[in-house]
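Below, in structure tokens: the form predicted on its own, a single chain.
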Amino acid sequence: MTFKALILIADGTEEMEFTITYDTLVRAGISCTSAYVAADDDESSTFTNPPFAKGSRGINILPDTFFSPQEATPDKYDLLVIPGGAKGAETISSSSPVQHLVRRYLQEGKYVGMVCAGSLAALTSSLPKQPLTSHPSVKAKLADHFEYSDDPVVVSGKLVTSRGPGTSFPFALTLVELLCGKEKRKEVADPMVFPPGTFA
């Protein structure tokens, strides 16, 4: 059985967190698709294909796919990955369509990851009180409507959390292992060649 996992992005996504994780997983033989988010005043949905998002260092990223919520739900997908970088996940957790089909998919027993700022679309898509962590520029926001952690990573059911770049190779071994297992987490680790006593 071959996973997949659909991993968001917006003009001002962070970098790390989303290259990380989509090569983490795509190691794991996780099939991955990257969707492109984009903001009420971007016009370049009347392209035919994605534009390239302009990270939150300046970096551009070209998205495999435009963000179609009817292509995007929880019977295509087992996982659905929300980025951190401000702006970016300004853009992303404040989509209707993103929040109802983050609804969807923890409904539906599917995995929700989101890294940063992006947990902020926990918030946004009003899920309930429960465990989760973020990156501390939005710990305000999220404190008092959660069970707040400063943990790098925090699985609370199905929704993953974790809290910024720096956290983002956990995150992403954490996907992997909850999607294929720990022994497919150490196969994938072990070639990265953390440094002795790192998360992985």
Given for the second form:
2 protein chains.
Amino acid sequence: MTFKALILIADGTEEMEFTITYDTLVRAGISCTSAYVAADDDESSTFTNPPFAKGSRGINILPDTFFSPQEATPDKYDLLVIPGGAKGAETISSSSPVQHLVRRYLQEGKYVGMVCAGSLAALTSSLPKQPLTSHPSVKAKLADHFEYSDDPVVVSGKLVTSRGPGTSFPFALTLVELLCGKEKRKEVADPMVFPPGTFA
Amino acid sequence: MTFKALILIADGTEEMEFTITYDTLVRAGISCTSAYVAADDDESSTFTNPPFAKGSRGINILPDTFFSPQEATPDKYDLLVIPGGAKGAETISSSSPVQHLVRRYLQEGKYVGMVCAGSLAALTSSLPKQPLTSHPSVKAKLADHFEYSDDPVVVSGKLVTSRGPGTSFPFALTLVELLCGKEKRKEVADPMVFPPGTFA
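Switching from the form predicted on its own: structure of the form predicted in complex with another copy of the chain?
Expanding to the full complex; the earlier chain stays at the top.
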């Protein structure tokens, strides 16, 4: 069985968080699709071809497709990922179709991953109070509504949250482990050559 | 003073190694330019606009410019970076203009960074025997010609080498420290939220 992941991307997405997650999941044999979420004021949302996503630090990435609420449903994917980057996370987390999908994925027992400011989507999607982490810069917005943790990766049922670029490897490897098992995690981590004592 | 880095990219470049390096250097205030190196059999090399670089795990990145030996010279940049990814590193390291530039950068006291299979460029550029590391998969090609090390990051004069995606953060942070100092390294690493005990 091949698992499938849908990874959202927008202008201002943190390109390390996006790339580390996508690439690590692909290394585990998970089929990844990146979908561009247009900002409300972005006229390119009427184009057929996705525009570039302009990363938070200037790397331009070509998404695989445009985000479509009809195509992004939990019957088609096993995992939905929302990366950070302040501006990108704001666009994604304020999208009401995304908020609706976050709730549907969790209701239908599919995984949802959020990293960095992407965790704001837990708030905008009105998820119930539960353990969660995020980038420290948005902790104040989340701490009252969730059981806020400073752990690098927090697994709460099917909701997996993490903190920033520096925790994106353990975040992605945790998603690999949850979908594909401990052995696959090790198989993926070993050739990535982490320094002794880190992550894997 | 603003430092400038030229980061090479090709079809098959490891997109995490590329992205982590570029993004981390930008966070340090270093001006980064990515330049697409076309494979010998790539007819797109005659285009004016760079094509996408197709990353080793399927992420398509739009380079900032085409690699041009005339524009890539050490009087214009403080640092030349060669990322890994088997196919991308082969294209870049077998380019004789790149080999020439690697030697010129080092002769003129500018930094050269190589990560993963990118370290093959040290061999193809006929650099003198010195401490070096690489992805373990290409160790056999390099071990006779260099003082091979298994350290995550090896600094040998102005040549900085590293091992893979899992060492790309310490690789990039080491380049930040060498160019901008220890304090800037910490300033960049802190908001990236590494798990306690890793890297920073």
